[in-house]
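Just the one chain here, laid out as structure tokens, in the form predicted on its own.
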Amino acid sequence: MINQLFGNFLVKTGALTRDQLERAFETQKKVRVKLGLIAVTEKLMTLEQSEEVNKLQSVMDKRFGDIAVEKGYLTDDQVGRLLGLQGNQYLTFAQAVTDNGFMTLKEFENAFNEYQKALAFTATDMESLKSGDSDRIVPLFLPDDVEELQKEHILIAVRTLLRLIDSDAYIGRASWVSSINTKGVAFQCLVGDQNSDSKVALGFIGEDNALLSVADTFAKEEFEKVDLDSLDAVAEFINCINGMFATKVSSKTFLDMLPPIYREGSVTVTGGRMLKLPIYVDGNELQLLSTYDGMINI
């Protein structure tokens, strides 16, 4: 997710063109990150030290890590940790951008610092972004007053979407809304038993044919437009998410899954206090709607 988030920031600020970003993504699929780049981005070595070791490799039949240890730049434990980071999404993206000559490593790191300023994130937040772990990234884009169970519901939704729909999906900043007008909606409510007041709901909306990016992939067929058939596929995907959520929280609270609801055409969706999270799937913008202690209505 970090490659998409940061990559689109680079395009927005003019550091990369859209074509260069797409080429970097293609390169990233084949990249094995160089240990020197990881050591520099992790601030365990300077760029000058990394370049020195690279030059020594041209005349010494030794690995980068072995030479860096001999020179006293790294310890064996640090080399082991760096080797474990070679598949990290942030680092493979940095490697792809620099290998293509689109930016130098210094320019890349400076741009990442500008990205931090634009988001008003802390250093700890940026480490969470660089981890590539959606469970650490998603909470950064949620309001501070989100309930823990609602946060868990959203995390399961995003994880499931990344796993089943689009591994390159990414998110935007979430916000609270009480109603929203859209064309096409699918959602499902969950309620507690007679001993519980719990009410939870989750849904997806999207303008034009955006919801087809979920429906087509989940149903494994190509729908021509957002209609009742395609919305039924989206509703089944939501049912899948909610089944996992209900199971996850079953030790804390019982939730009964009501039948999914979906409508085509222009609708007004209300929910008292809904969290609206933008999700970008295959170039389309969807909105994930989530309520806690409340219901979604149309």
Second form
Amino acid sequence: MINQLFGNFLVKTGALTRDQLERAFETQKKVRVKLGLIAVTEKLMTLEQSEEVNKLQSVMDKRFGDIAVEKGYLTDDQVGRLLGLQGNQYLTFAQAVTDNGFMTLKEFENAFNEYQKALAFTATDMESLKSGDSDRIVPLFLPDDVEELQKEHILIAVRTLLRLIDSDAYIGRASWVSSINTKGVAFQCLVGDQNSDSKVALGFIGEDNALLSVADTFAKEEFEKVDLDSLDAVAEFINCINGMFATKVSSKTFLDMLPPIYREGSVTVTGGRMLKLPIYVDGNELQLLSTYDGMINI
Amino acid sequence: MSRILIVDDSRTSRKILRSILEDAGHEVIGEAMDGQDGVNKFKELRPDLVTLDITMPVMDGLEALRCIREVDGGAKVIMVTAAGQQNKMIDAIKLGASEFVTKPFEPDEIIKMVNKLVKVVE
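Now show me the form predicted together with its partner chain, since the one above was the form predicted on its own.
Let's see the whole complex now, leading with the same chain.
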């Protein structure tokens, strides 16, 4: 997700063209990150030290890590940790962008600092972003006053979407809303049993045909428009998410899953205090709607 | 090969299930969109096996299971549900459900289950 988030920032600020970004994504699929780049981005070596080791490598039959240890730039433990980061999404993206000559590593790192300022993220937040772990990234885009259970519900939704719909999906900043006018909605409410008054709901909306990016992939079908058939597919996807959430919380409370609801055409969606999270799937913007201690209504 | 009735309010689920079952050589002899419709079609078609969604409007899967077992105490019924509905699964076991599958569907799991139950039928 970090490659999509930061990549789009680079396009927005003019550091990369859209075409360069797409090419970098293609390269990223094949890339194996060089240890030197990881060492520099992890701030264990300077760029100059990395370049020095690279030069030595060209005349010595030794691995980068071995030379860096010999020179006293890294310890064996650090080399081991850096090797573990070679599949990291941020680093593979950095490698893809620099290998293509679109930016130098210095420019890439400077741009990442600019990205931090633009989003007002802390250094810890940036480490979470660089981890590439959606469970660490998603909370950065949620308001501070989201309940833990609601956060867990959203994390499961994003994880499931990345797993079943689009592994390149990414998110925007979430916000609280009380009602939204849209065209086409699918959602499902879950209610506690007699021992609990829990009420939660999860839904998806999207302008134009954006919801088809979920419907088509989930149902393995090419729908022509957002109609009751395609919304049924979205609703079934939501049903799967909610099933996983109900399982997750089952040690604390039993949540009865009500039949999913979906409507085509213009509709006003209300939910008291609804969290709206933009999710970008296959180039389309969807909105994930989530309530906690309340239902979604239309 | 067995003759199967699919009862599910979701068109998507019915379509995916039909595809999985037909690809494995079974015949889907009917589809129903809610529990009441499912009970009626069970009486009419007398399938070898029923797949029955739990969460449905009009009549849910548990009530439909009870009605089907009243018609035929030996009916083979696979309950279909999203994960996280253990209480309802327990209720369904008490009512005589044969097996369970959870969404999203795993084709191998479903076929293995169907074949096992059909063998019993045959």
